[in-house]
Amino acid sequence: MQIYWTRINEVIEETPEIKTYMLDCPEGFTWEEGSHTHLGLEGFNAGEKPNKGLVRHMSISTLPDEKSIGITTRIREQRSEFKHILNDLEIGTSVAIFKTHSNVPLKREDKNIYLLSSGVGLATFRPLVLDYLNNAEQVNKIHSLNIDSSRDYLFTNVFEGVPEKGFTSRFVDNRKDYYGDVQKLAQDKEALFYVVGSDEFLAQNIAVLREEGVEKDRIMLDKHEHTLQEFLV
């Protein structure tokens, strides 16, 4: 396993509870849209065994051509030790990234794509949307649906939509509107449905999609292959 040590070059306050940590790109580090990585804070590998309390699995919210690795996360008032430390990190601080992989790259299969997310889960989809806007080849259209009860919606500059390029977006703040929209979108049986959020959120979305007749192979989850079957039963 290769560990890349890099530095924070900017901290962006996206909303009152969400920050994006922009990291320098280490030499040789590559990723694709929809990627996640492991973020390690200083000292995580100082002992004989890694301190898992100083490591978190995070989505990368940027594309390589943006020249920085974006890590977007929610930091609540009541937070873990990891988030306490992360919240206090300053520009120039070293962090580690490793085990980078994408379970949800943009599939170019001449289909409509629906992106279903909750809150900060939208960070996973930002690079997919930008990749599509840069090159729409073999993607019919993309629609994003995000639920966030805080109403502090994320990445509104990207997710305002670009209808003339086939990208539309909708934010909702309640479950009734959200799942009502999911049921309507599910009538497009040939589309691909990407779902990102908590395990409970994934299970609820899958249940609605399957009930509406969407086949399992059209549901894309940000999960490793060996855990997919736990959801797509």
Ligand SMILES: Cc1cc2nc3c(=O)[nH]c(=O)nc-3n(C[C@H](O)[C@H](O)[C@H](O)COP(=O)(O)OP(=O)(O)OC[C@H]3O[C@@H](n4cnc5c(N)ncnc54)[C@H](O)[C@@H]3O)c2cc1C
The other form holds:
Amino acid sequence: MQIYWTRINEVIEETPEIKTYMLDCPEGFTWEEGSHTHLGLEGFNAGEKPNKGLVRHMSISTLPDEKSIGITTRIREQRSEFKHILNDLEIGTSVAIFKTHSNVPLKREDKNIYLLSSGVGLATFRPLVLDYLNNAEQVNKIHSLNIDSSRDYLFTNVFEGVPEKGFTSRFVDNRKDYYGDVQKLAQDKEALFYVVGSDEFLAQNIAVLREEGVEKDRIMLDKHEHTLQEFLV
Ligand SMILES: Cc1cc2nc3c(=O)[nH]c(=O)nc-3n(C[C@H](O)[C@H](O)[C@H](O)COP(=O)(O)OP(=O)(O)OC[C@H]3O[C@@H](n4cnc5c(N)ncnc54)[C@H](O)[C@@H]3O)c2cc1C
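Let's compare: the form predicted alone is above, so bring in the form predicted together with the named molecule.
Let us now look at the entire complex, which starts with that chain.
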């Protein structure tokens, strides 16, 4: 396993609770849209065994052509030790990234694509949308639906949509509107549905999609193959 140590080059305050940490791109480090990585804070591998408290899975919210690795995360008032440390990190601090992989690359299969997310889950989808806007080949259109009860919506410059390029987007702040929309979108009998959020959120979305007749192989989750099957029962 290769561990890349790199530096924070910018911290963007996206909303009062959400920050994006921009990391220098280490030599030889590449990724594709939809990737997640392991973010390790200094000292995570100092002992005999790695300190899991200093490591979290994080999606990469940027594309390689943006030249920085974006990590977008919510830091609440009540926060873990990991987020405490992360919140205090300054520009120039080193962090580690390793085991980077995409379970949810953009499928170019001449289909409509619906991106369903909750809160900061939108970070996983930002690079998929940018990749599509750069090159729409073999994707009919994309629609994003994001629920965030804080109403401090994320990445609004990208997710305001570009309808003339086949990309539309909606933010909602409550479950009634959200699942009402999901039910309607599920009527598209050929489309692919990408879902990102907490496990509870995934389970609820899958239940609604399956109820409306969406087959398992049209539902994409940011899960490895073995855990994927547990969710898509
Ligand atoms: C493939 C994958 C990709 C992911 N991508 C991302 C991503 O891009 N961005 C992202 O943010 N997360 C992502 N996650 C989730 C991430 O790994 C963390 O699990 C998540 O951010 C929670 O972090 P945390 O455990 O440090 O807790 P926190 O976010 O600090 O807290 C989690 C919850 O517990 C509460 N809490 C924490 N500490 C206390 C306390 N002492 N007292 C009371 N309540 C407390 C908080 O208020 C919050 O509601 C991803 C996970 C996976 C599996």
